[in-house]
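Shown next as structure tokens: one chain only, the form predicted alone.
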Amino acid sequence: MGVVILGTGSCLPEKIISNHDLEKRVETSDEWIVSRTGISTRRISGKGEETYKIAASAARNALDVAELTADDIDLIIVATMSSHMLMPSCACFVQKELGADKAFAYDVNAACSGFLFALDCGDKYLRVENNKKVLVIGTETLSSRTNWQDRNTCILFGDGAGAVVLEYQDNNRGVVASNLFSDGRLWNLLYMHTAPSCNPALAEEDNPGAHILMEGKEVFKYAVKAMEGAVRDLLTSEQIELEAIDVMIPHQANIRILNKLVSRLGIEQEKVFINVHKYGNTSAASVPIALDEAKREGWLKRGDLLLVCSFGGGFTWGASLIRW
């Protein structure tokens, strides 16, 4: 018995920014970006493509695949760190957009690991409320949180949204287990300030603004080790051999992290789905966008064992196993 993914969906903004476009903004080059990140293009939101709107579009696509309507949804969980507003939550805006009047809704902010954390919340909820249906969405407009003069970060990030519909079923499919972690001691290696405080007593003098700041080399080292550890511990606890994994979808951070992780795990490259070259790092949207694309491209068939893993600011990281 398990919590099954009934449908997947995604939404990507229309505007495409290439590495050659970035050459006109900062001191960089297509060769430099590709060699260090594997990224060639990324999607950037335009007018009418706010975080909650692309989230709602991804959700509609997932609902269509699941042959459900917004009226069927009881809970909406949105993973994001780039919500349109601090309040109301992005999830409440999505509920409004969908007309999902009977659903309650809330956000999860675990940076790039947000979708895995939100998926775990949905899984746990449905194991108690077996007759419900849950919509889990990862959505970001990181273009609104990027310093476009910082060549170390502006080359990495993109916008997009991905969604899944969950239901509890009496069979051997669904979420097998998750293994999630956080370490707030390392926050200053990857973080983003909020707007300056209105309370002078709480204001930080060196607040550079609400954009992403990162120590790339340090993040690289922690990201690979953390995801590898989460995966190995999860497989050990579930008594599953790595060879049993049919498909792996890691967080699409950059190609060097992905290649190093794949090498350390020893999993066959042919089993690993990668689309970072097209979309860049879309944070909480990364895994569900890749999941939807992998499904549409025929990577997943019924009964396959899927491994997903992620790492993000906080630090947060983890891995999940899903029987498709």
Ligand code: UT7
Given for the second form:
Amino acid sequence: MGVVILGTGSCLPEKIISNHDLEKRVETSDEWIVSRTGISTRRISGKGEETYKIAASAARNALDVAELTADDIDLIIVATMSSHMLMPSCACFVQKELGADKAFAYDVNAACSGFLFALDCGDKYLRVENNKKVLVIGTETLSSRTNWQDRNTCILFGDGAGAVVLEYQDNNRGVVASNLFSDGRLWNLLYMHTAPSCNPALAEEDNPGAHILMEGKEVFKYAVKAMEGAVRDLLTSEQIELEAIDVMIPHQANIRILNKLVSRLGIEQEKVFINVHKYGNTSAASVPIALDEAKREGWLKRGDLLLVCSFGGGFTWGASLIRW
Ligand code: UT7
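Show the form predicted together with oxa(dethia)-CoA, please, the one above being the form predicted alone.
What follows is the whole complex; the chain from before opens it.
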């Protein structure tokens, strides 16, 4: 018995920004970006491609694959940290956009790990309410939260959305287990302010605005160690050997992080799905976009054991196993 992914979908904004385009904005080079990150291009939202709109597009694609309509959905969980408003939630805008009138909707913010955390919420909800259907979406327009003068960060991020439809089924497929973590003590290695406070008593001294700020080297080190630990612990607690994994979809942050993770785990490179070269780091959207592409490219067969893992600001991180 398990919570099964009935359909996947994704939506990438049309506009492509290459490393050569970035060479015109900051002091960088295609050679530096490719060799340090593996990224060649990323998508950037234009008019009509707000966070909730690309989320709704991804959701429509997932619903089509699942042969369902918005009316069938009972709950919408959106993982994001780049909604156009703080309130209402992005999920409420997605609900409106889809016309999913009977669904209740809320956001999860666990930065780049958001999709895994939201998937866990959907999984646990359906284990109680097991005749319902849930949409879980990761969506970001980090282009709106990027300091385009900061070469340490502006080369990394991209926009996009990915979605899955979940249902509880009486068989041995679906989410096997998840292993999720946070460590708020490390918040200041990767963070983003909101707008300055209207209450002077709560105003922060150096609030540069809602931009991503990052200690890249530190984040890199923690990301590899944390994801490796989460995966190893999960496999141990589920008594599953690494060799049993058929496909691994890690958070697409940086090819060097992924290569290090893959070699430390000792998983075969051919089992690891990678698309960071095309989209950069799309934060909470990265795993569901990759999942949708992997599915459409024939990586996943019924019964396969899928491993997903992620790492992001908070710090937040984790891993999940899914029997496809
Ligand atoms: O989802 C989690 C989100 N965050 C991440 O995944 C980020 C994790 N970190 C990283 O991906 C890497 O740390 C970066 C790609 C951000 C940076 O790579 P690095 O190998 O750690 O480079 P570095 O920060 O140590 O910088 C090396 C040099 C520095 O110059 P000096 O001090 O050696 O003269 C930087 O100023 O490269 C310089 N540099 C650049 N040069 C050209 C930094 N950014 C750039 C750039 N173009 N865009």
